Structures are given as C-alpha cells and as structure tokens.
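Coming up is one lone chain in structure tokens, specifically the form predicted on its own.
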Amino acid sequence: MKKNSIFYLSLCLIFTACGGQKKQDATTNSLIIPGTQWLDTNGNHINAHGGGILYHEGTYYWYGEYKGDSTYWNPKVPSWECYRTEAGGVSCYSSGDLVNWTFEGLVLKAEQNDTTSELHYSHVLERPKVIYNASTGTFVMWLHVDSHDYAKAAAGVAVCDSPTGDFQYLGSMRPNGQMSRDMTLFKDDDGRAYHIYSSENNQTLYISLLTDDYLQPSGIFTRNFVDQSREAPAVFKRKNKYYLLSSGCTGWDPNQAEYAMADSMLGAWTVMGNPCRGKDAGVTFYGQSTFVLPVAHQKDAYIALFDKWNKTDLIDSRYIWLPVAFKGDSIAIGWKEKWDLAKVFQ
C-alpha cells in the first residue's frame, strides 16, 4: 500500500462542520489524535509524508515528502493506480515534545527548470530518512528517487552539516546492483548504519550495511522475505532484539501490517504476524508503516508512525502515530482515538 495519514494533535484546535480550522496557540497542544489534520505551530498542515524522525541534541527533526496540491493519475503505470503529485522536495519540522512542530523549510528542494535533474519536480522523491554520522559530523539523507513511471527504482543520497540546512544532493544508485524503492535507514548502537529497501520489483526486502561514512553500500547485504512482497519498512531495536515492521504491496490501498524479529540486522528474521490490535487492525488502521521512533530518555517508549494515504488528494494524506506495547519480546500496536504522550510514557 502507499502513503497517507496526518493527525492532529490539539486539545484545543476545533474543526467546523465545513472543515475550517480555528487557529490556537500550538504550544498548548498535548494530544496526538491519529488520522486527523495535524497543524504546525504556524497553523498550517504538516506536509511531511513517508517520513522519518531524527533526534539530535535535544530536538526531534521530522523529514518527509512535501506534497503538491494537485494529485493526478499517471496512465503510464498500468500495473497499479499510480496517483501522484509533482515532487515538492523534502520538508523538515522540528519539535522538543513530539507534539508541537515548527516548519524549518525545504531542506532538499525540487529542481524547477532542469528536466534532466533527478530532483526535477516531474520525478519521484519519496520516503526520506536522515541519520547523523558522528565521526564525520555530517547529516546523511537517503531517499527513494525514481522516474515518473517508477522504472528508475534508485536510492538517492544527500548531505548537510546542519539538520535544517540545505542538503547537497550527491546522486543516486541502484544499491548492490538491485532496484530500490520503499526504504528506511537504521543506525545501530555501535554506529553502523543500514539501508533497508524493497527490491527485485518489490518482491524481496534487502538489508544493506553502509560504509562508515554512510554514503555508499558496503557490499555486505542480505535478501529477506524473498517473494513475499514487503514494502514500507520501519526498523527499531529493543533489548538486543531487532524489529522490522512492513506492509504488503497493494498500491495506495491499505493492507495488513506484519512484523519480524531478529537477533542481528544481518541475521535470520522470524515473521511474527500482525502487530495491530483493535479497530481496523486488519488494514493497519487504514495506514502504512513509515518509521518507528524510540522516544528519547524514556524506557520502552516507542511510537509507530504510519501514513494514511488519500490517493486522490495526496497532500491531504494524514498521519497515524500510536504507542508500541511490549509483552516479553512481542509487540502490539493498539488503536487509540487520541492519546497523551506524557501520560502513556511516564
């Protein structure tokens, strides 16, 4: 399934029957309300789809796809309902509390004029993730870079010396000589970083160890869930166990999530089944995984991030954030109409 879900976090933001919004002081917000409109501190919709979050020096940075306001169907991709918008680049929002987000701008801008550029707005820029390389002092972004018909199937890399600065695009590749579409990054406790991506026409999920500078594949990789058609990977670690959350491949339409566990990133993964519980768990609450965030300085505090895609109006895709619960090594993600992060993670 593909992407969309924004949620609205406010105790006091009120929607009228006709869909209008009353702007309030966003700093008073404390609730996460999955699947509703989520506004930034300026009262604008958060536009950061297929995203991931970096925690750096006391601040969270949310990077995502900046969607345009015109959605169209691409008839050149007959194998699925290829609704899309022109690529708007990669947006960044910052927060100290994970609820109130300030727009920092576009940190990787789409190219407006040069049609040969991989960043041209007519192309595809999806699922950006950023990690920090402490040894080089560099913020490294990987993202899915594609042609308008999804035939390129490549991974792009960009770098910056600031989490909110203008990232320099270094180019794209087919890592390990294979297709790369839906993807994520994972940085382990030992500083090693991994690129996890759907490959082989989305039939197989690759886990690829990156070089020490995080800019290239190291050549060490594994093929996982062969012929199982998994996409939208999200990886996290808890108590020396590794978890990989993913979705099936049903275009923009939702399907049942699945998670797997392993003792190492490059080890054998055991499929554990659907982690979702409650209302609409069989279709992942009408969302699709994009990231799992460990909450800083909190024990056993993890948030599963999903996009609730609106395929015919992609800019209005929304976000579903839900806490992850543990029973032994098993996980469960239960539906909540609204929740207070401070109370759930005490």
Contents of the next structure:
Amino acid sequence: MKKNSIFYLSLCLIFTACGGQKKQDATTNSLIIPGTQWLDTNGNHINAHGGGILYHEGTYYWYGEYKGDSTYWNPKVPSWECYRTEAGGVSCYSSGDLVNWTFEGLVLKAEQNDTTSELHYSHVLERPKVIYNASTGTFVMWLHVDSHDYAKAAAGVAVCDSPTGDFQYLGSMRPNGQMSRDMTLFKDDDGRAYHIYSSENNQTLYISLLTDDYLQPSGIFTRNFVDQSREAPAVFKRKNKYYLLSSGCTGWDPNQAEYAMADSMLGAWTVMGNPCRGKDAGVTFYGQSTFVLPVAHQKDAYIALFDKWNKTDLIDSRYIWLPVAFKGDSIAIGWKEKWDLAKVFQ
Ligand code: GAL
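In place of the form predicted on its own, the structure of the form predicted together with beta-D-galactopyranose is requested.
Up next: the whole complex, starting with the chain shown before.
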C-alpha cells in the first residue's frame, strides 16, 4: 500500500472511531452515543419514540412510537405549537445487550382505512409501555391514545401472549374519570402495577393502582404534584425508595427535568430538584424523559432514557441514554458524549 493510501485509511479509521458519521451503528461494541442516529441490526434508524423497555427471560424489548415520515403543523390547536406526524403504531425492538437492537415489527399496528378507529394514523398514539402479568401470562400494553388535536386525552390498553405481538387492542378510557396524556407504567416487586399519567389537562400527575390483571384502574389512586404541570413520567425503585423523573410542560421543546422520591408508589412524593448535571443540564440535554431502565442482574445499574425531539421532523428524533449515578439516595445524571455500558456497569 502506498504511503498516501495508508494516511487516508488511517484518517478514515480515526473519523469513524470518533463518531464522525454521527451514527451509532449496531456493532459488537457496547458504546452508547447519546443524541446520534441509532441504527438497528438492519441498518435503519430505530423508530421507537416515547418508549419503554421490558426485560423478559433474558431479552430486552424496546417498545415505542413508530413515527410517520412527514411532519406537519396542526393549525387546529392554536394554544401551542402542535407539530404532528402520522401515528405508525407501536414498534418493538429486541436486544440481549442493550446496544444492538433487532426490529421485531409493529406490535400494535395503526389503522389505515377506518377513520373512526382510535388507532387510525391521523390520531395520536404515544408513550406505549408494556409490562408482563405473571399470573395471567399476558403482556399488557398501555399507551396515550388521543384525537388529532389532543382533546380526547385517553389511555388505551392492548394485550398479547407474546412480547413481540400482535397485540390485541381492547379500547381506551379516561382512567378514574379524568384526562390521561403522557404516561408510564411501573410494576412493583410485589407484582402490583401502577399507571402514572398527566391528568387534569396536564396539571396534576395521577398515580393509579391497576387491577390484578393490569387491564383497568383499581379505583385506588392519588393526585400528585398538584398544579405543577409535570409530564413525561418515568419511575424506578432502588433500596425500597421510589423515584419519579419528569419534565415540565412545553410540548416538544425541552425544559428542566425534576425528580421526586417516595417511600410508597402512591406517595407522598418529595421533590428533589433537577438530577441533570453538566452541559445543557438546565434543558435536560435537549431531551425529555421517557423511562428509567434497571439493567438486569446488575446492582445499582440504571439507565435514564430521554427523547431528543426534532419537532419539525419527528421521525428524526433521537435518543439520549445516560447512566444514573447515586450518592446516598440522591441521583445525578451527567452528560456524556459517549459511554461504554460494559465499563460503566461492571
Ligand atoms: C409533549 C409530550 C409528548 C407529546 C408532545 C406533543 O409535552 O411529552 O409526548 O405529546 O407534547 O406536542
């Protein structure tokens, strides 16, 4: 090989190693590069926004919003910048290592023809989460189901006997008789599951114990962070303390995150402040929380998952995954250009 060729080859290698491609390829390494385009094992950008992860029998399943490829502005919502795209249903990706993700397909499909269907692509399907009910052997999905103008404010439920679909849609409701938009699920160690959702026009966060089959609200719920407009809830538990990470309420635009702690899921919750540290910590690194994942079989290993929305091209929204650090019971989430899962969690 000529000297020049060697020089250019070396340059290329350095460029690639430095993330010059601005893409996170599915490879055998364990690097997480927040905010870049994350490719699945087929080389396609992972399309699973507002998502959550289920760990089941040695495999992680990432469920999220499958966004359509044309973003438009919805002028029928004058009060805020309502950028929309076609609802593509709920996607699922599987992985054994949290870095290389295989597309499992659309596990809850959007309806293409019937405009009256809640799952029609012109409506809103957001923030799907799936938990497993061990006593019924059923995978239960809850998601934010809305009309094109976000006025319906409901929660939908779908079920399946396999994590990879097809999920059967059971319908939607306003849980506990109140609005439900941004939401998550949390399954506790005792098998009880909770639906956590922005209610009362996004002003107050409800925490609702589900029935034993996880298909309905049990009727036991609490109103939390009253009039504090918290959205994008993500819950985890460590050492018998519950943590709730959330965002403020500014549509697709980033704002400051906040976390709260409690001794019981139903509260009372104590606000602890912004957990983010470092560059752009005041705007959650330009992200918005969606989930906190406990890494399986690892002590004190939690990953905070954020969406980095691109409001004018929603399908190109990115993912910011960062490790959660603990000091006593307090948490901190520091910005990292890239980090190695295998080294951070040993
Ligand atoms: C955000 C919410 C997102 C999406 C968006 C629509 O506040 O967290 O899930 O609903 O508004 O603008």
